Amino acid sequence: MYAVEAVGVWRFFSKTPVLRDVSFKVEEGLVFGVIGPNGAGKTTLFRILATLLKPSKGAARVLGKDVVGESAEVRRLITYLPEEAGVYKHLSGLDFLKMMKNLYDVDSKAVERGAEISGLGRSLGRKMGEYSKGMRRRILLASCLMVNPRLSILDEPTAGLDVEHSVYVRKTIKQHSAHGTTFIISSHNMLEVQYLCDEVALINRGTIVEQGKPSKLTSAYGVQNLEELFVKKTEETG
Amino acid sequence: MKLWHLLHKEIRELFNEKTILLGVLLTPLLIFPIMGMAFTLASSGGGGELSRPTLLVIDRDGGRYAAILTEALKTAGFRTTVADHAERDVVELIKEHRPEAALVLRNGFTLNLTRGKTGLVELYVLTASVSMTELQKTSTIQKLVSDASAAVGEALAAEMGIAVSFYKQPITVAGGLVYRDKVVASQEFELLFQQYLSTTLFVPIILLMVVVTSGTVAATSVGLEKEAKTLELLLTLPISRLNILASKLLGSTIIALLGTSSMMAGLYIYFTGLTTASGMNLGIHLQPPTFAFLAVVLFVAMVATLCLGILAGVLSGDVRGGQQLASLIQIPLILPPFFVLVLADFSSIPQPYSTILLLNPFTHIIIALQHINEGAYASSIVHISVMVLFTGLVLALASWLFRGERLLTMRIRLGRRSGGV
Ligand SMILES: Nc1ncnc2c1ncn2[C@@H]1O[C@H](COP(=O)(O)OP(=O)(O)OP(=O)(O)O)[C@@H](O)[C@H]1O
Ligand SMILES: [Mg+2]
């Protein structure tokens, strides 16, 4: 069984195709990276996998469950960090973690884990409305990781984080991956992708133009790093 | 139940939202007492002074009846001053004496009265502004003058040996009112009227408030998620959409009930102030079955507007848009039946209008209230059923909106605002 399996996924907004015949598979336990220029369709793809949007054509399965027909089951298996997620302003960070623990119905240690992942310390008692952008990102990410989901979909997890916390988050993702969580992440930071991802898909104008292990891709194209590959491929296909 | 974990968050966010705190919880508590205070202030403006206004008597007649009238004016309640140089210009005299009113007794006043003709006087009332207080002052002064005039009439009649009070009121009226095929004494009718006020007027007012508040609150609870960009996270949580909807409905209900209690407290303060002044008793006396029926009606109406509010929240982009759209949907639905039926009996409304009114589900609520008030529970059930049906429909619509991706992708434009996830 694959963690994610997309077969011929199309998505239109009114008449505009945003995803065009997207097919890919993600094996369980991997960290799968989705890269591509702004407006390529990464967030739309993630929203479909997270059961928020329906594919206009084609089908997607998450851990064997159809994202449309079995959306409730899918939601039980995943966590999703939206690209532009906000927080409940009047809940404290700790209240929020407790709520998430209860909703995912996981062990009581989860809140402790979340508190540690967030690295927010005493600020956990403050209302989330007072948090900075980075602090909000950290509490949301912590809630996604602390419940130990089978699949975690993270849309630009380190966007807005300072260097120290980006490094910390990457390490945390690696650790959770080692414990069996599958990740599908998007990022504009190619260093991050190279460091984190076992496999990447380059998406441009709604289609996957290249997919494979980062090291294999770079050697196949004779480029130094993912950044060069990214530029080369998007120029080719754009 | 996972619902409770969401409910906690729902109430926290709503309770702390400024527009709710101000508009739903605080303002109603203050607005009625403030209204009451302003009203009392306006109606008693100038207070004790007004009860004995100053009057400048300009006597150009100098006869016997002029003297009698001047005396009668004093008895009626004026503090009178008699002008020394009565032949001078009226405005000049008023400037000099600064009274609240001036009365000119024309030359020939006494002569006319002795000949059996009416005597002529000119009344000038000084007005500082056009306001309730000034209007009231004017009517007080006019009443005092007419009292004095009546007194002069009695003096005239006495001189001629006529029992004036007999001629004025030669017939005494007895009997009573026939209400619901029974003769009711007028005192009893007063009691009935008070009951009418409490059930037919106050219950709908409270209903109106609950309905408007709950719609606003429900719209806000969806608007808040959109504004804070928490909706995507909420919708991917392992909790069913129906439970999410239920937590929103329940959370909004709790806040709306808090808001209603606050309004009722405000109203209570207002009316106790008003009624202790007028000596009326406006306590709401309800029999248990009436109470049960009212509770059902209130509940059904509230669920319906909660769903309409959710609808408004889903269709708009943020809190303000949601609240605006909620009132845009609710006000035309609720106000017409409310005003028409509080003022008139449904059976007295002419044909095309009554049918149009019946198309509005909220009309049935008010008719049901009237039936309940009259103890006609059976016929109220018909109207309650219509409302239950409507409520079921909007509830179905709301849960349909919560299914699939509609909550994220549906948007309508209100004014300049544009949508987009
Ligand atoms: N709700 C929507 N309605 C209409 N068009 C949309 C909607 N959501 C996304 N789009 C369009 O779909 C395209 C892909 O958007 P998407 O957000 O998936 O891109 P992305 O790859 O995540 O970009 P970025 O790197 O900037 O996050 C864009 O052209 C966008 O305008
Ligand atoms: Mg994106």
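Rigid core: the largest C-alpha set superposing within 1.5 Å between the two forms. Numbering follows the first chain given and starts at 1. Owing to the predicted nature of the structure, the values given are computational and were not obtained by experimental measurement. What changes on going to the form predicted on its own:
- Residue 80 shows a C-alpha shift below 2 Å between the two forms [criterion: core-superposed Cα displacement of 2 Å].
- Taking the rigid core as fixed, one finds a CA shift for residue 144 smaller than 2 Å between the two forms.
- Superposition on the rigid core between the two forms places the CA atom of residue 130 2 Å or more away from its counterpart.
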Contents of the next structure:
Amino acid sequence: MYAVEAVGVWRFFSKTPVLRDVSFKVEEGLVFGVIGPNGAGKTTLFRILATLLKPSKGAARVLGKDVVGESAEVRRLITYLPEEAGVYKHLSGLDFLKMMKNLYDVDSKAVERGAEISGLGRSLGRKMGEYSKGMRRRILLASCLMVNPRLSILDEPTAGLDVEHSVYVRKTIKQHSAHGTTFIISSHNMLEVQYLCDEVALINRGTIVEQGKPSKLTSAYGVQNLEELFVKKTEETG
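Form predicted in complex with its partner chain done, so how does the form predicted on its own look?
Excluded here are partners and other molecules; the one chain stands alone.
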């Protein structure tokens, strides 16, 4: 069984296609990167997988469950962290983790796991309105992973973060992937993608134009890194 399987997915807004016949598969346990320029359709794809949008045509399944017909079951298996996710500024970090534990109805040790994942220590007692952007991202990531999802969808997990917090987020993703969590992530940082991802799909103008392991793709196209491949393929398909 695949963690994610999309077959011929289209999504229109009015009459404009944002996703065009998107098909791909993600094996369980991988960190899978979806990369592409702004407006390529990454966030729309993520929202469909997270059951927040319905495909206009085609089908998508998450861990064998249809994202439309079995959306409630899908939501119990996944977590989703949007790029612009905010925090409850008047809640402390600890109270936020407790709230998420109750929302997901998971075991009593989830809050302890979340606190450890966040790495925020005593700052968990502070209101999240006082947190830096990096601290907010870490508590949000912790809330996604403390419930032990089988799939976690992360849209630009390190966008706008300084080096310290970016490294922490990447390290956390690597650790949880090693223990079996499947990740689908997007990032404009190609070095980050090359470090984190077992496989990548390059999407441009709503269409997947290439997919595979980063090392095999760079070798096949005779480029030094994913950044050069990104530029090459977006120019070809622009």
